[in-house]
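Starting off, we have a lone chain in the form predicted alone, written out as structure tokens.
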Amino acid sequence: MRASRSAQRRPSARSRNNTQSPGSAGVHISGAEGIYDDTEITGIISAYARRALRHPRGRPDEIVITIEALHRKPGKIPLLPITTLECNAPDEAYVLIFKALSDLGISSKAISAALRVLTAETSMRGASLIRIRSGRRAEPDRIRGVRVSGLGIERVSGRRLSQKLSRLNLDTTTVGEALVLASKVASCPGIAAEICISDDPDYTTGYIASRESGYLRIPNIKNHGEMYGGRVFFIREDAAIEKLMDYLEKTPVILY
């Protein structure tokens, strides 16, 4: 499901930025998909639906809800463990993102140049892939960024990870939407650690992961009300980006 609204209409006053990007045919309101049975089908249309239209961005003028017919098995692949650090602040966040993304081995150049393009006026479409080392940038298209797509979650994986997440006060679409995605990626072979930052105004807790930290939640990111965010996945020197590419956007997979 994609939504998004008219490029001409005026964005809220407390928005920070309106994540247009130059080229694009509007502003990108909300995003997901999934991988279901044929008889989830019906009723994953109208969750959708219903999540386009009450979204904190704002009333979209389009809503576009596509269907595929899978043509490969996907792979099985683990939910990584979820842990929250205690964070007050951004300026704490910061501090932290540092700390996290140098023990794995990160370059200082490296974040930087994430944060510039998380915290930019104007937002990519998709991630942004960065060089661990180097900071140099190497998504082909830095309009559209690199999509994640192609995950589910198993059923009785899923009833778990609700009913862990709610003993954790954490059971929302957003979190394990976010956990699904942020275990496909920290699985794809050339990518070292991921850092997002939602561009929900009202949603301020970001997340770094890896398969050797898991999944980190870092509460109080930004400030509420700022529409600001993204996600840089950091890519080793040798990262083969078409193998990349083709993992995160073509192959399916299935988390347990």
Ligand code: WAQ
Second form
Amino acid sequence: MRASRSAQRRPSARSRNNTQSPGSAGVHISGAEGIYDDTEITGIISAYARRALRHPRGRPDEIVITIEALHRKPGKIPLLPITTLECNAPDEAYVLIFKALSDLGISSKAISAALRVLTAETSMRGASLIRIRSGRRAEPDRIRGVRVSGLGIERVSGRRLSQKLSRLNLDTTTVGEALVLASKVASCPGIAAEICISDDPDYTTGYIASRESGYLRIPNIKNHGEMYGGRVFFIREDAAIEKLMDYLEKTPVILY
Ligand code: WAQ
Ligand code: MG
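Next up, can you give the form predicted together with pimeloyl-AMP of this protein, since the form predicted alone came first?
What follows is the whole complex; the chain from before opens it.
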């Protein structure tokens, strides 16, 4: 699902959230994807529509829902373990981010480049790819970015995960979907780490994820009310972009 609002018809959108960029299809409001059994499809369509129509980023004027059959049997990949770090403010978050990402072998140049993307006025629909040493951006389309798709969670693991998240008093949809996405991304050859800040103004917890560190939640990564956010995948200096994008966007995987 992707939901957007065209800035032309709603000129107030620009001053309200500044997320329009020239030449884009409109202001990105919301997106979501998953792998489901056919009996679940009608239910998930209405859940996605409801989510798009009542989104904290504003009301969309276009919602596109695409349903595609899987032609390949999905690979099975384990979920990353979850840890919540202690963090009380964005300043503290930046210290944690530099420490955690440097430990994963990412240069300060690349970390600074990522933070520029994540806090830019224009949020992207997908993720930016940043090379771990040079800090160079590598995604072919800087407005769309790379959109991770073809991912879902195995039914029993899904149930177990929501129980676990409810016990921890966490928002199960947001955290569950982020954990599934981060686990697929971390399994991608060529990716060293990911950093994410939600673009929702009322969601202030972000994360860093990698195979080595697991899924590290960072509360108060941004202040309440901020419209910026995004995702950056740190890629090895010599990573082949086409292969990487094929895995992230097209290769189906089921997390367990
Ligand atoms: N593929 C690539 N990038 C994406 C995708 C995707 N499928 N979905 C979202 N993004 C990018 C896009 O740039 C969005 O602007 C940005 O991520 C943020 O998306 O454990 O809600 O859906 O409590 O707002 C983190 C949960 C929640 C932390 C993240 O992201 C926790 C969240 P949002
Ligand atoms: Mg969002």
